[in-house]
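In structure tokens, one chain follows: the form predicted on its own.
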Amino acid sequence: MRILLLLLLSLFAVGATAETAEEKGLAIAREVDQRDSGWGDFQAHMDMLLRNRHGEESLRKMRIKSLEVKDDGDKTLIVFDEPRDVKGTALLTFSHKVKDDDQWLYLPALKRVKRIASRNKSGPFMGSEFAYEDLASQEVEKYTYKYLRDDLLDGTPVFVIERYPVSRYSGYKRQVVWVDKQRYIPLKIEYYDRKNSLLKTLTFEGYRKYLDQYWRADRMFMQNHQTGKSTLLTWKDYRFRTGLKDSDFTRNSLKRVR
């Protein structure tokens, strides 16, 4: 009887302390976020090189600013500086952590500040690969988690997770994500529409360390596997902590971007 007994409390025991995959999804979701933490603002320039299923490119160079939040997503102004036609639209979003985001497209031609509807998150932005709902900080409440497995990924170990958009206006059904285990940090995307087919793929290179803390990649390739067109961007002259205000963030400051 006192063994059976000891076996019972044994198996309580592993079993208040196991871990679901739910959980671990993310427990490995927060370590992500909180590794990211604290960085305050930064500025930087971006290429963007768009290319079409023939191989054909087009080029647009950008600024971006951004800004934490505390208790809340992140801000960010992005500005088109060339070519000549898209010269000075701007983008601004301000993310949120348990509600949809907020997102104004500034449109020069026009003279005009268009706000972009939560059910249009899914769109393309500016006729990349990348859509709206993609520029928007991945904050941790945005999703629901699964861990998957352990993997490598060309040699690294990866934590492999699947999550899940909370917003039902996203046009992801899911997204599978490859974590570093060693840095926390994203080195590949899958996107699966809402059809649960395969649609596009983000990969990570170029990783550098900034204020001997944070993590910014060089390079984001985004493949669409359903039409054949891809887009490139390549960040550059990264500076933290700026200076940037709130007040650098206003749907009347996207009027003044030069």
Given for the second form:
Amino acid sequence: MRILLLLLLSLFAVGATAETAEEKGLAIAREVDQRDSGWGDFQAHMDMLLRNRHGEESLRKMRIKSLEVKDDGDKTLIVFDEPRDVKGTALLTFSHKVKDDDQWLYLPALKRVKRIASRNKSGPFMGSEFAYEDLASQEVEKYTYKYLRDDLLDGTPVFVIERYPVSRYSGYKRQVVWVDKQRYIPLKIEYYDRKNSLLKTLTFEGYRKYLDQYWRADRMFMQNHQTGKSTLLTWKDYRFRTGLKDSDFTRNSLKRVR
Amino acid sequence: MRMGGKGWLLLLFGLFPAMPSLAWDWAGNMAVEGRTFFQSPLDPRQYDNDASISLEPELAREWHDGRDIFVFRPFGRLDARDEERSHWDIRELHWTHVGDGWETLVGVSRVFWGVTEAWHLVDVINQTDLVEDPDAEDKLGQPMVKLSLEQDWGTLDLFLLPGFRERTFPGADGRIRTHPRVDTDLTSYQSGREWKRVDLAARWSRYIGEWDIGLSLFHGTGRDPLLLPAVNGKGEQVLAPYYELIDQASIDLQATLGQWLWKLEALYRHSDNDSFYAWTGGFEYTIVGVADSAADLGLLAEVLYDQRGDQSATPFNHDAFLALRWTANDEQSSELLAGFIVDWKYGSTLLNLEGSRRCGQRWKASLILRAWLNTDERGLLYPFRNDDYLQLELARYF
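Mind giving me the form predicted in complex with its partner chain, seeing as the form predicted on its own was just shown?
Now the full complex is given, and it begins with the chain already shown.
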């Protein structure tokens, strides 16, 4: 009996000291998620400035509403204002931790609500360098993780972790994430395509604290290294806990967006 | 708008003082369109080339934090050649009020039901604005009072539809029309109240996991007219639209399974003249990032069946639809849909190509190419056999 107890204790001790890189990576991801939960709901404006390799620009303007859902992914409604031919087009997403997201697209010209295949997640969002999956709610369960190293990013102490998308429909083999050690927020993400070549780099700039707890970046800059194209995503007018409810995120609510 | 236009304008101006002074939200588009036909028309009165301009502004306003919404969306087209195609309509003029788990809409609006791509079988609330596009996707505004209940068991929409709208048909000079032409001055109804009859409709819809389901009922004057041979006041042989009273029950269903969308629409319709069922269904399979690009390629296949067979009031009674949808996912949102609908009994085929691309922030160019091939005289597409055409449109959005 005593031997068994000793054995158990020693096993426990080994486990505590020798946390694997996978466990440490997951623990960091969990902490990021944990610190960013409880915000309830938010509304914001989103501008996307698309720039091709010749420096030609085009602009997208959107409004976003999001509702935190307990024990599941968030509900999100995105309404387009620019370009003007897609004004009033709206995208409703019920994201899920493990199974595929549910997605409906509202086409105002026909007043038609269309359920769409959310597995098109690797596709570009509105012709930008952001894929749907880059903008989707970042649930812990959507990746597996590995801690790589501690490092400094522009003088800020960071954890560098690697994550691997669980979904076989993802456009990526892996992503490398630089996580601020103190605030547990991403500062930079490198995306590697299915062939494991560096595809894009996302940098977060102008983090601000809301509700005294939640960090949100004002700007997210995505550079595509393979095409030379880039997209600057600018967030404006963040408002938290605005009283949004489930009834603001229904197929019917899509039809009345303005 | 042929009917009740002035009344709705009065209603609009009556609503103005009732609204708090918030900023109006302006949107909409204006467009120039050109059409060219490749063959000589069957009727010498018909044109070969056509040009037209259209305007569709939208004025909207929200108040009470989006709990009240007002929308006004008129539409007008000036056509150089076809006086029936020069027309205007109120697509939307309504006030929506949103409660907790319920919603009301009063005014003129458009409602879309259904899931399929080639033919919208169960979509019966609005009349087709056929002069706009022979694909029947453009709809006239329908006066309505709508109550929606949104609960755990799904969404229930109840409709009171006062004021019937007649389908628009190309005039004597117009292309893509029947021979003889339809004369809307000779319209008649089964209902003694004619266009003043109040029709009723109800729809329950919800989603369960991957399934989106809708069950609908309609009772009133059917939107599809029977076209009866007649002679008008000028002694001209024409077709006269006759609108029957119908009862219709329908289902629409979509399963969204990964890259597959499975779709079905089916209806049973009863009238004094006829009772029948019809269905259309199939799939859309999307290949994401085709050939290592950002583009998606969709493969679409649908079957269109109508129990009335050769006596159908629709051209698609024993037909199959096959198409490819290419979506570039580029900055210009370039898209191309290419396909055909073929009658498996007689071989009549409608070829259809639709493309569009944005230019800059505010312009959009669209192209439509349609051809009717191998048309059989027993089919309803036979009158269009010389109407193959190319249409280009340039629209400015504001």
